[in-house]
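First, one chain by itself: the form predicted alone, in structure tokens.
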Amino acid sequence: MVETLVQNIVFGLLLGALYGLAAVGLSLVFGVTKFLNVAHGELLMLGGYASFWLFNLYRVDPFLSLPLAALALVVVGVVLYLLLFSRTVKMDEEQKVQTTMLIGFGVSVILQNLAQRLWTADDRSITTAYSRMSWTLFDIRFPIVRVVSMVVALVLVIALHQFLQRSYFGKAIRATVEDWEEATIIGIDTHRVYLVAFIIGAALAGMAGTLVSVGYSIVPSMGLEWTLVCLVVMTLGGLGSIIGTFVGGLILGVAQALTAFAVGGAYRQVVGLLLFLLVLAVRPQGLFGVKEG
């Protein structure tokens, strides 16, 4: 029983890393722009399909296709921002959240139906020569694909954190988050900052989709589930904390794994909603967020 418990925790951490990577993109977009893009899960789905077809048509290894999936989602992000989301930039915060949420719902429905028409509703996944390989340590199995995915997710999150902390444009993004009006006065192009934040979030979603397709499976209807997961993780980790959001994903993954171990897999999704409500009630700024004022 102890080995089974530890094995479940390991699987929870590996899945939680994907939760964290996906949620970091949504957290960045919302933190900078106050756009609540509920089509974020569909962007992840598109990234998964991009890598799936690159592998099946051209035999491109899924981990090598990460930059290509990111580039494809950058293009999608630019189109969505310029055609739809940019029109809400001048709205006040509350109206912006409501309007972008409605826009996101529309985009979500369109992308989901388009994917189903193009690629059917069948589950898809990438099966490579090393997909079934694993390491064993103290009778605990570590699937190679999922371990590498976790390492890639961690590297991407750390790289984003360093970009925001050390680069000039990263500092411009943080200044815009603090006070966009003051940032505009000192010469920061906030519209450009919003665009860059949006496409970074889309690129992270695309790469998360690639990692999901190689370790799990993708389907056109997966977007809503992943958007809800990202919202829970974003709330759990706290807005404004990139590393905190990633840790929030790990916490959710382990919590789901322990729930499945204790009471069955049918209840693993419920624990996310319970954590969401608990954090909102006890610590609304999240576990790693900073309380305003």
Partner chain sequence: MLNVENINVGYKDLQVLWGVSFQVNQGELVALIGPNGAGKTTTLKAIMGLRRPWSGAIYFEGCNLCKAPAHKMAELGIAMVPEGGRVFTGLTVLENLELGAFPPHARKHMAQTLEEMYQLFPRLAERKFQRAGTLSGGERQMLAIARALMSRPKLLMLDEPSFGLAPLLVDRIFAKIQEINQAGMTILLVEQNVRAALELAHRSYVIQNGRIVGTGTSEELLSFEFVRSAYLG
Second form
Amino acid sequence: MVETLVQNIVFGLLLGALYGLAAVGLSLVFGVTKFLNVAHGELLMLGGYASFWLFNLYRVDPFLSLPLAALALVVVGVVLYLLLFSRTVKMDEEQKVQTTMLIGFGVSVILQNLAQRLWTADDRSITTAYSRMSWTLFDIRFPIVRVVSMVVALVLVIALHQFLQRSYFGKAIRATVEDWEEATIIGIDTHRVYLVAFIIGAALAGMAGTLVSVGYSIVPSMGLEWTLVCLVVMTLGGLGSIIGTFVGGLILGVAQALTAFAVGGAYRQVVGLLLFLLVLAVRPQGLFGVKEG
Amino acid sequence: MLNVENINVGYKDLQVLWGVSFQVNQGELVALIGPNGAGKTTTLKAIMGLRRPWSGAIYFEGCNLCKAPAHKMAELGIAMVPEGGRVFTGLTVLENLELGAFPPHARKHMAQTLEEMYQLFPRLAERKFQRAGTLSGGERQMLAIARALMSRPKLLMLDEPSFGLAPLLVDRIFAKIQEINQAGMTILLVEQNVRAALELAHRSYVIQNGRIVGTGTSEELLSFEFVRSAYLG
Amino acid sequence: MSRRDIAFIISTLIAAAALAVVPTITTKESVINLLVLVYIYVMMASSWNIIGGIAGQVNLGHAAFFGLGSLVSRILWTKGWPLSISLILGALVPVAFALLIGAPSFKLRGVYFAIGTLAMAQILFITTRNLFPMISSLPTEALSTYSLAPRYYMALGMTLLTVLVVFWLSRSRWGLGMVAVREETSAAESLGVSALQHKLLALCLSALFAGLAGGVFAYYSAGYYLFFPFFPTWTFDAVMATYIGGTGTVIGPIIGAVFYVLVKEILALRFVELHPFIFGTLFILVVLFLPGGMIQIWSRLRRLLVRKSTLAPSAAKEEQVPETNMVHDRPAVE
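In place of the form predicted alone, output the structure of the form predicted in complex with the partner chain.
Entire complex below, previous chain first.
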């Protein structure tokens, strides 16, 4: 009994790391640009398929295809930004959030159906030679791929945090978040900052997708669920800091695992949504969008 | 150096500036004085490309600023100190200064300029790892000026540097401004504090209700009855 | 009532009468089925438009109302309750739900309301999927006597009711109050318009007609998964149809829904499912470039024609039709 519970929590943490990684991408984009890109889940799905096909057609190891998935999503991100999202940068904040949300829905409808046409509606996952292996510690199972995925997610999140804190461009991004007008005055091209943030967000989504396709499974219709997960995590993570958001992901993972343990796996999604509504009820005006740092 | 020619500027359907023209020559310290809401800040924003004029032109060293994107102004050599010493409060003092050197030509000399700034404002050196949000009003104003100078500008524009500061601090800040000007920097100073500005400036323009209504040296302006009655009581 | 209003009502009634004749001139089931689908979409789009368009609160949980309506109607009706009572309760339960979630959710501004309602609808979707995983089929005796005609008339009648109520609403003080709330909440409040009351009424009416649409769906369908009407697709379809047609207007959602279903079905016949690309693209284009939707194209064209046919430019100016993002070419607040 206790072992099952601990096992559940471990699985929850492992999955929660991917929630965190996905949400950090969306949170960065929202924090910097105030674009609420609800097609974030679809970007993740595309990353998953990129790695899936690289593995199935060319036998590229999924962990090696991570940069390729990121690259593919960078391209998608640039196209989406230049074609659609850049047209909203001049709007006032509330209108921008709403308009980008609607655009995001349009994009997600298109991408989801594109994936379904191209790759059918079947569940897919990458099965490598080491997929079934796991470490065991005190009778608790640690599947290798999921543990490695968690490490990768953690490394990416810390790298992003360091980039924002230490690099010159990262500081420019933080400055832009704080006051875009002031940033423009000192010579920062805020459009470029927005573009870079958007691309980083897309790349993170793509890599999260790869990790999901290794440890779990992907399907064209997964986008909405993952977008909601990201929104929930952003809310739980609260203060909009990168590390906080990642921790929010872990919390959601554990909360889901405990729910699955207590009332059955069918309700694991519900707990996140309920937590989300609960936080909304307590803090109705504005949850995410507080600055990094 | 800076030629503002007959610009009309507004927000939506509200016109703020009406045919404003003035110039600033190399090495000068020019003040733009006028009451609250006269259009002083809008003038600076128009020069920085943050508000596009409906008509008219702005030339900086012969280059038409109206055709340049706003973030290029710093690269062209114009720096602005925003009103009230607005700085990036979430970043440290050092990070603020580093970002001030964003234009490529300034970034090359970042270390050297930073040293100069610490000499000019020793206070900032003491507080370099502190978040800018923890600074006092006067310190913030110094940081804002130093950050602007980090871009090694040819023209420094200050928007109400006396805003919200105690008289003693105002004197200190204005002394610094004079010092910077005497070192060769061209300065456009926008002020509501007319007495302090006139003491400092070589020439001044008086702006009222979005129009330039008078210009001259400080002595000439002080002889204008309306300047005396309106601003000096 | 203005001449335009009377013209609208008369043309709506004529259209309804013409559509009522359809089953007598064709026995093709495909035509009847297509029209029933059109009616359900018109009801969905028009009802979403009350809260999303007229009152301006983007509700992404519309499927919850549709789903609740169909669930309640279907279960009661298949348990042997009279159809009328099943349908009425099927419309009232979503209203009760709207009242329940309304007050807390309207504390959320703009986008939080959108995501909050989406989360709520997803909770209902997942829960019903878990509680009712089976297909609901009509009992054999009901299936043997299944006839399309009464379902067709039921759908047509309910659609007519929906359209007329939305039309009445758009002309009423309440409707104008909703527009005022959408345009500038604080100004509306100072004029004595209670934002909460108006939003709540809009949400309840929206839930009522979405619930009715659900009831029509429950009555019409021979067999379906009970959780099917809770799919978020129902929300997104209604939102896209409304925006494409022209959000905030009476006619826009109708045109959008008809266009949506017809294009979808025609494309489904000829090609593989292409319609999501087309609607997704159209939707994005409307959001970015044509916030008034197809209706706006029409009014722009008409303005162009008016301008051309009038010699004196000043006269043309007077006849200019304002942008249709207001209710029916009328100023927002009088």
